[in-house]
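Here you get one chain, nothing else, as structure tokens; it is the form predicted on its own.
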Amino acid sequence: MTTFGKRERSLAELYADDAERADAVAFGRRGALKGASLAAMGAAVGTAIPFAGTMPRGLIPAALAQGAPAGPRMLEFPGKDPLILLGDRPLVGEAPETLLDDAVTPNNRIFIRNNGQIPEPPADADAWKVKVEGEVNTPLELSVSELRSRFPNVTLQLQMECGGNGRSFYVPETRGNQWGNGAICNAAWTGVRLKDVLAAAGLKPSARYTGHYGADPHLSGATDRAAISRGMPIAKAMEEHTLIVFAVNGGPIPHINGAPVRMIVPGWPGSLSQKWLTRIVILDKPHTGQGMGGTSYRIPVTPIVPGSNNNGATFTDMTSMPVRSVLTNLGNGSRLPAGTRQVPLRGAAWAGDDTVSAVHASVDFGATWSPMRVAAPANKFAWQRWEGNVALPSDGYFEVWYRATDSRGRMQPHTAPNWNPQGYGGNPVSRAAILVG
């Protein structure tokens, strides 16, 4: 449309550059859709808006607000589906939500999280040695073959996901690897507990915490710092479900995930899961290595101003991750036919130490919820799955919200909560866009 001379920006151009002034203009003083504005409304998302009476001021459309209209960069490397390309030094893939359609996350639909270089890959994998030592009576340097022969093998689903899983819904934005979902994986891992391998070396009465160091360096190339180091609790170590992993879903990690032996430390932040494991020193005190202390993966105590700039010293470190839901089925844009009226949906759903008690859905912008089918989880730590049916009442735009609920009671929040400046913790209640018809 031009007026005297200049051309207006359609609302759909307006969220794009200007999501506030998009939103006054489409819901007016009167906060809601109405006569032009809903016709404008409907047309950039491109299609009639059923529930429009429902939708919420201040939210823009999940079908705008993805970005540039040629969608997020992706990363096509040696062994993976399509990634969405968050960083290239270091490297960062995600993976899509529809990526983790499955029960069991399958090799090449790990994400990739790097923190320094690359290390190359060893000539023999089984000769790569782990040490402990630090607070235990007896250090050990242990062998992929050792770890494999000398203690109990294991096989469990486990989640493992990024601390800043959900960082790109914080609004003021924060600082790091804009993720959306997808910054999670359930593969099936095979190594051995981590309370084994420190039972061997005889943990002394001052052993509190652990500290963890990798073969990936720096990423500027300096040899006296490590790319990322860092420890958790001693009684997180001794979980049964912590563990030196040498396998993934029946075969060797791939390298950039890890290999040959990394650990895994369910419910609690990626960054824990150390990668090119070289050496667990035991301390009496909290590890202070690279990724550790300020704020790195820690969170306020009490609530901080959003935007404002903080050192962390009063925060606490991140330790459980927040309960969260994935659609696996339905990606956003999704067109259906017309006349379609039921819509099935699944997805998983976790929370970190605890288990997922229900997982919910609305199409009518959280007006009405329904219940979801949520199943056990196939071991601690693993993944729920879920699924159901949504009713449609016409064709037109549709926006598929879905929410979990922990076994605490504690559901996904309608707005990234605890503001921080490093934004861990954003799991908001998720949107999906469809077009019916």
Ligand SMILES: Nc1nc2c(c(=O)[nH]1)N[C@H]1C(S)=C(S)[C@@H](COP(=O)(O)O)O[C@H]1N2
The other form holds:
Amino acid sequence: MTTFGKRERSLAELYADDAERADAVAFGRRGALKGASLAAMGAAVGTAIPFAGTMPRGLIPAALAQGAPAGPRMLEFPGKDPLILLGDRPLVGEAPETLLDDAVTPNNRIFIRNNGQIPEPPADADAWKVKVEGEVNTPLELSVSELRSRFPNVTLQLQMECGGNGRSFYVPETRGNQWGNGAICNAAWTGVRLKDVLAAAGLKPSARYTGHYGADPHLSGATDRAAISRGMPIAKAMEEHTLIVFAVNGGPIPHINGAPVRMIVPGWPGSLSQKWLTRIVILDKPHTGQGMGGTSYRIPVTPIVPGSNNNGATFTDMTSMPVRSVLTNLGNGSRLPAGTRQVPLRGAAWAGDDTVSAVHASVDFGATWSPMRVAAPANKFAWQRWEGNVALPSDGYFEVWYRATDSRGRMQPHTAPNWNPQGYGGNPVSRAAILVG
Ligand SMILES: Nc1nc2c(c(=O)[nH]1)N[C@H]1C(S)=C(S)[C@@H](COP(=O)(O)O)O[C@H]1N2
Ligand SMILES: [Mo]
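If the structure you just shared is the form predicted on its own, then what does the corresponding form predicted in complex with the named molecule look like?
Time for the whole complex; same chain goes first.
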């Protein structure tokens, strides 16, 4: 069967090279896997596909989606478990979903998203100063020890998620780091409420927006440009879960994650959570720093043609992040022993400013869905853990699809929605291939 052997290799390769063409070859005009196509697809994924009848065209099989058989490049960074390397200049790495299996994300599993260079660690962390100025009655300059001693200290589990999380799911591909679902962490952050600090400074009636600055140099080294400098409406700054933090998981913040002091603005794009924080400016109009305006952290109000050019002038700033889930006990491509019929699943789900009301899983390409048990969040803006199990009819190739629903009834959609040039808000149903036997 040399032709079959040839075809099997070519289909897997073709998916890596040109997924659309591969799909057309496999599914043909009728849109179902049959005969030689089914055999070729089975060979490409390595085994029989019991639910081939409901396998949709137009979706790259999860087993083939990561392209190179060697898998992604990993980042070995001191103090971190192996993260998936998305870029080294600036340094960007995401957590594989299986590293997100802890209810509270430990320091060694917090993802890394830098926009500029990594600043030098300070000689004396407690002496590091943060300025609060602009539309305030009393501009402040507070050291980390003053922040700690002058205001009530709070510890909260808070999600911190990059605005671009899920970007790799956009078709056509968008510019920027090609995140899977791993630009998320749910650590226990300790610090002070931004609103308490702003109350001490005294907001003027003209105080409507914030602008944030950090110590990291611009990637180019230019001293007149910020690596990133974003801001938000004053209402989000006054939200009682918006913090200035100086500790995580009971100890110092890892330097790469913004020590000695950073912001945590939970539920909104992570870019607001300024690391190596030096200054918060209160403004009477929206901030115009690096990462504001145009297509940066902005999404279309009315959908645009996928792949089209758009300067973002009519877009709106991203606020609450959309509902998303991760599967943390089984990685994509896991092999399970022959005869496995019950598969326990567990993971986490979150929904920006909202909560998660349900998580469902499917092993038959979405034809039927089983409800999972979803725990309450530890506090507002903490992610929610979920668990359950799914039943398999036989050995073979399956895809576990998992999908969360938020408290407003919105589900993860089947494809990344509302295409935009920089790929924000891509939260399609998540998928992990498993091979049984
Ligand atoms: N000073 C500074 N703050 C920053 C960034 C940065 O590059 N510099 N990146 C932002 C972005 S885009 C994200 S998603 C989060 C990532 O935080 P982490 O690296 O601790 O995971 O930090 C935000 N704060
Ligand atoms: Mo980000």
